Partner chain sequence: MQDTTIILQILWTSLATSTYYVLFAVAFALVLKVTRLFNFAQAAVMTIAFYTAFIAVQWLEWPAWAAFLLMMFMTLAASYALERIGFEALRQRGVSVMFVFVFTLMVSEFIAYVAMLIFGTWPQTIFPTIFWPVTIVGEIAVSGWDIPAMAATVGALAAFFAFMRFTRTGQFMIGVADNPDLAELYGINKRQIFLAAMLIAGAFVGLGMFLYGTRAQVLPQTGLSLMLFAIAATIIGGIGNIAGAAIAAVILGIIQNASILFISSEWQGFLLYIFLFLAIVFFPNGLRLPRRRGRFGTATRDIPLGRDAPPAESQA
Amino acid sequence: MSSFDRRAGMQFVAAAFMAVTIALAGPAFAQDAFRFGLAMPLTGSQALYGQDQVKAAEWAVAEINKAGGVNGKKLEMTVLDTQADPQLGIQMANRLVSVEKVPVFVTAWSAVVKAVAPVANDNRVVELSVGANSPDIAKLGDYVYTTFPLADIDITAVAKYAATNMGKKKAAIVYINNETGIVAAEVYKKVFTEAGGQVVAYETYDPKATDFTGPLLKVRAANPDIIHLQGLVSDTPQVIAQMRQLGLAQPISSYSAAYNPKLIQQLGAAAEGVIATSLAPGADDSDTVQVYVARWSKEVGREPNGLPYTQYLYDAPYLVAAVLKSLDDKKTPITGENFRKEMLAMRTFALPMTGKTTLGEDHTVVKPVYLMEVKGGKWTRKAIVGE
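In the form predicted on its own, what is the structure of this chain alone?
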């Protein structure tokens, strides 16, 4: 056995022990419950964000069960750890469909969503992408759907806003060389150019990089009016910090991965002027979200990391429960195929955090884009696009 095989085996065993079933039910309910899966990073470099998203989903499952569950039956959520790693994600998806026998599972992180798509399609089990943004997700097969708007929604909005509303003529694009960065960077380049701007630097960096000096020096030499950064939640603050250290004082835009309190905490004054997208209403936009954020402060002692992502994860069990209820009302067997058909027949869902959500025939959803900017050490709303 190779060292890679041994490492993969150890990861699988570790993740298997982290499987958790979330339900307010004792053993008596074991045969009288509806089940679904959640595959998210509980450990690894993305755990800080994955754990908060899982917590949000746990809260939702608890609230659903407190209100009577699904037609009086408990809703159970089996949680497995992907570490945001595609290979481990495949193992966890296989476990969910082959061992746990769930009709639907929720996952995120673009590389993982794409890697596990064949598992969903081959087994006719619905994969709900909740939080990943690669536009390619819309083309992954009949059983893969997103409840989260893809990059061609928010990246289009921020690129067009930079050119038309902010009057920026020259943009530099810096992106991580993986599924999250590559396609989104292309979207920004296309939209900004079509809006009359010019992309003067187009630089990438390795996902494992910690020193970004090389590509950033090229950006500095190009002297752009604005810099768009397409990275992950873990590396984005490091890249911005090095930009500022190299004297790049231009406005920096990014997407919803940058919109979290950790970025301001890590960067301090260097975060001023950073613009990020949010694809969910904030506390100032919704009483429900205001209560939700207050709950985080009371029970966890802070705001969630990646607030919009946690809102979509909170909503996911409600969508799943709505489809399961409809199937149960019709006495239809709970299978992945039947779940898919019923979900598409229903199509539109009223969700507590993110509001009305309609699944498009093209496997996408469209939501308003909130542009947020760091001012005075706080995230403040700059504009709303697509209301």
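Nothing here was measured: the structure is a model prediction, and the numbers come from that model. Positions refer to the first chain, counted from 1. The term rigid core refers to the most C-alpha atoms you can superpose between the two forms while keeping them within 1.5 Å. First, how it differs from the form predicted in complex with the partner chain.
- Ser297 is not among the residues whose C-alpha shifts by 2 Å or more between the two forms once the rigid core is aligned; its shift stays under 2 Å.
- With a cut-off of 2 Å and the rigid core superposed, Asp287 has a Cα displacement that falls short of the cut-off between the two forms.
- Relative to the superposed rigid core, Pro118 undergoes a CA displacement smaller than 2 Å between the two forms.
For the form predicted in complex with the partner chain instead of the form predicted on its own, what are the coordinates?
Next comes a single chain, given without company.
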């Protein structure tokens, strides 16, 4: 082959390469689609929640697009895996902001939400926390908002209900020694004490522990009227089993992590009387939720892990779409800064799964808390607090 032929060949290859690159890159940067990010744990110990939450968000995006998208433009969601690890979360947030150039991204797990907050604030991109409940989330900066009620609400409701409605005077708090447990335990202690109760035991356990005898015996010695357990889905059944085995027959309250059908299966009669919280209406309260739960049963063959969390994740793309639509109606450029301004101007959103949502001035959101109790081997509604 002559040098001319070689040069022509190389030029052809280069041109073809560029054409393919442009063709591939084209859809990603097309103007006929709106994009946002979703950074959740798809692998790792928290993936049992994360995967179902992502599925819920994907269903919502599909529904939005099926109904015509956002002003006729497709809504696209870029999903990245954080493994619920703060370090990995920062990497994923940087990718969403710098590479994917999204104006808003959704994430969860308190440690991740906190870790990525500087990325959102520095780049003026909105971070929507959907599912994390650390009260600190309200103080993470101008670009961090939550659509999920923070622990103050969830734990405040259950602590206040125990002290006032259930008439409990002495509470013991058992919590896992990590971000989820420490903050919520402090909230419970403060609220229960302010409501006139007394915290007689305040014990923690290591996230890697497989035996909880020591802390539980201290609780037993304190003889509380009620025990509040702030653990994770993986250790909560075992802690409750050991409580009952050690003769702790008191009512046990917990929060949304305990609200799953597997807890009853694993504990049998020992689960009776366990109180958990739910931050979203159940199938009995809403036709939309009933259809949604039926869809899970039909398509996945089970209920979602952490049903209320998935309901909030289902709603998140609807909130994002509503803000994007408003911006598009006004022909305002889609930037993180404009997204934030428009979201705050709109402030109240009617969301399909969890209902009316108003973003507070103080970066919080207020929703009713559903108290659920195991009765006759089933989760039944005990009360609604803050309706």
